[in-house]
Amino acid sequence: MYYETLILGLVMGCIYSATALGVNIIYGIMQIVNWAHGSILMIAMFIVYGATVLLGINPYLTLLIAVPVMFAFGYAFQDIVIRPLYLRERADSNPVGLLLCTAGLGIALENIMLMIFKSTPRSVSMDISLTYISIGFGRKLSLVKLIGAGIALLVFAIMWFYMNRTYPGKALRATAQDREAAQLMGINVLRYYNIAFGIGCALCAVAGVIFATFYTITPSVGTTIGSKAFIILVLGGKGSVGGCLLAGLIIGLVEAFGGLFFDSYTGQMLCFVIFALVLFLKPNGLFGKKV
């Protein structure tokens, strides 16, 4: 029983980490908290549902649709809406407008989808939806969750390569470290802000595709799932990609073992208890750098 719970916690931790990676990238580079993160994830889940039901596409192949669409949306939203606000508020130490902007986007997206699809729960079914595979010691685990964890780890590997081995990735890191110095080196900071926000939304779409394969889809689902992204952001350290993965694993294990020893609601509550304790004892996160 403990072995199965451990594996389930690690699998869900990987998926939660992928959920938080997008908001972590945006904050680490732009110093902006994307409060619309959960709503963007919800939009991606509805894209999966629509492509699967209307077009008969395999849910995993909808990554080829959802990721480019959400990247383009994020790039355009940053360029058209956030950029003017940033230029107006960059000298302000407390840019409230940017926070309200992303929060307003999240509320708008959720209510638009609620008007269109109502609150009726939807789900995506596949031939492997009810398939369980052996993980040893006579225990089994859902195949779609294992595939989701594999996709999450692949995304982390791709992002590590992109950020450390490509020029755009290095330019993003330089922009995150010192935007003024990056500008002096010829980096178009505002353009890379667009790219960063686009990447954050694209990563959110990946998480949406993963969750759509085993999670009920409703217009409010982003609030439920997205809350863990912010817990992981704080726990792992704002801007720390490696910390994001480790924090996701911690949250997955806490939730799994909390559900085992108590119940699922207590497991969820323990995640927020950890969130509050980290904010109080180590505001920079377990793996974040002091500022």
The other form holds:
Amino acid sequence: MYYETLILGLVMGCIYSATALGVNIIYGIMQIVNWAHGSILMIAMFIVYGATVLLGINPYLTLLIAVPVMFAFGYAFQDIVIRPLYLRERADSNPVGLLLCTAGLGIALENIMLMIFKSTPRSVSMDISLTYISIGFGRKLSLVKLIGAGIALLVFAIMWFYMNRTYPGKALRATAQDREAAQLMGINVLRYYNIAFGIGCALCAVAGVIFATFYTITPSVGTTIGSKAFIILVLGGKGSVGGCLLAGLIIGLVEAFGGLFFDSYTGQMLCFVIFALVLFLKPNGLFGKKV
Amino acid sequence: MNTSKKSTIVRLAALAAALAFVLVLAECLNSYYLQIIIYIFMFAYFASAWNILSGFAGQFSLGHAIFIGIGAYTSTILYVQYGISPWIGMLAGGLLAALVGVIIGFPCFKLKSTYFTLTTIALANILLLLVQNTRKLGSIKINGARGIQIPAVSGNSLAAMQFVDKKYYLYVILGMLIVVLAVCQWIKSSKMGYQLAAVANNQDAAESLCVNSRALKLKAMAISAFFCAAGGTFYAQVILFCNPARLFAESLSDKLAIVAMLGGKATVFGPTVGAVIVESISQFASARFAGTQGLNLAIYGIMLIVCIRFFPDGILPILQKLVRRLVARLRSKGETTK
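Same protein, different form: I have the form predicted alone, so give me the form predicted in complex with its partner chain.
Next comes the full complex, and the chain you just saw is listed first.
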């Protein structure tokens, strides 16, 4: 019983942290809380649904469609809307305009999808949707969730490698640490901001593909998943890839065990309680560096 | 007569004209349009109350549904289970919300900008889940996610704050709006308003000039929470139903912020202008295209992006500039004809 909950919590934790990674990168580099995150994830889920239904391809292969599309979308949105705002608000001590701007994007996307697709729940079915595999001690777990967790971990590895070992990743981190100094070193800061936003949205798309394989797809699904991403963002501390993963695992476990000991409402509520406590006690997150 | 006195008189006359216009409108519209106008004024009221904390004091809250919900639930429980008039419940709910606001504000105001906003969202979500999950609190019935129905009274009853004729609701909310606007105007022109503006602009600088920022913010929070809760009571009396999904919803908190930001944050009349523009567009859209779910909210989102991108200070300053230009042109014309 506990064993099964533990594994389920860990698996869901991996998936949740992949969801949060996109927001975390954007927040870590640009200090913008991307409120449209959940809606972008929802759009990615609809892309997966559309591709599987219309083209009949495997949901996992839709990564090749969803990721570039969302990257382009993020790049363009940052370039057209956010960049001028960002330049204007840099001097402001309370930059809420950007927060509301992304919130507006989220509301617009969610409701445009609601207009087009109505609130009918949809789901993607695969051959392996109902396959359960043994995880030891006579317990079983859904295969798609395990594959999802695998993809999530792979994404974490790739992102870690990208941020720490490649030139663009290092440039991104340099921009996050000190804008002016990075500019003096010949880094085109604004272009890297576009890339950062693009990567954030592309990561949302990956999370969307993972969720689409086992979650019901509705236009309002983004809010449910998105709020978890924000909890993980705060818990993990900004700009820390490892912290994001650990925070995701904590939230996954809290939700699973809260659901086991009390009920699913309480499990969800406990996540928010932890969120509020961390905000009070350690506003930089459990694993974040001091700013 | 000096110009500042003149402009105050002109402003008061414009307000009186607007008020008279609304009152005349109330007489000749049917209940459907009255309902829309009531909603417009209700959101103007909520957004103005939100503006006291988030505009004047610069503490951007996205959890004001907490206070609306507390106000609605307090008065409803008092009325349904103890037979106490909603008017007293309104005061009780307001005081309770102000207390909750101070309790929330005490630890939260040490957080900086974005973190404060995130905390308010988290708190609103916690409260939503708590209320959805609580059937009974001691002997008080809360009914969880199902909510509380307010028994309808026949006719127009002032004591029960229930009216069959919708125009009385309009009078009530209009009175409440005028009170909150007067309070806003008073805050803005008093010493407190200047201190709040200083804290909103640069807290460290304000504190170095002996402004007690925390006490000020707590005061703003208490006032804002009180008015939001009183509005919550009105909201519950209009829909005669109290359910957590509507009253503690994140979308409600967002709406207050959107309306106030669009109209003009930290101005006295900005939220009202915002509510008139945003609500009438979204109500019209949802009435005209009733079959298309989500259209009015999609318009919201797009308006928000466009507005923040192109007029970050809101619509009110632009209107003021237009009026000023118009007045200047008229005056110069008058002088040339002389």
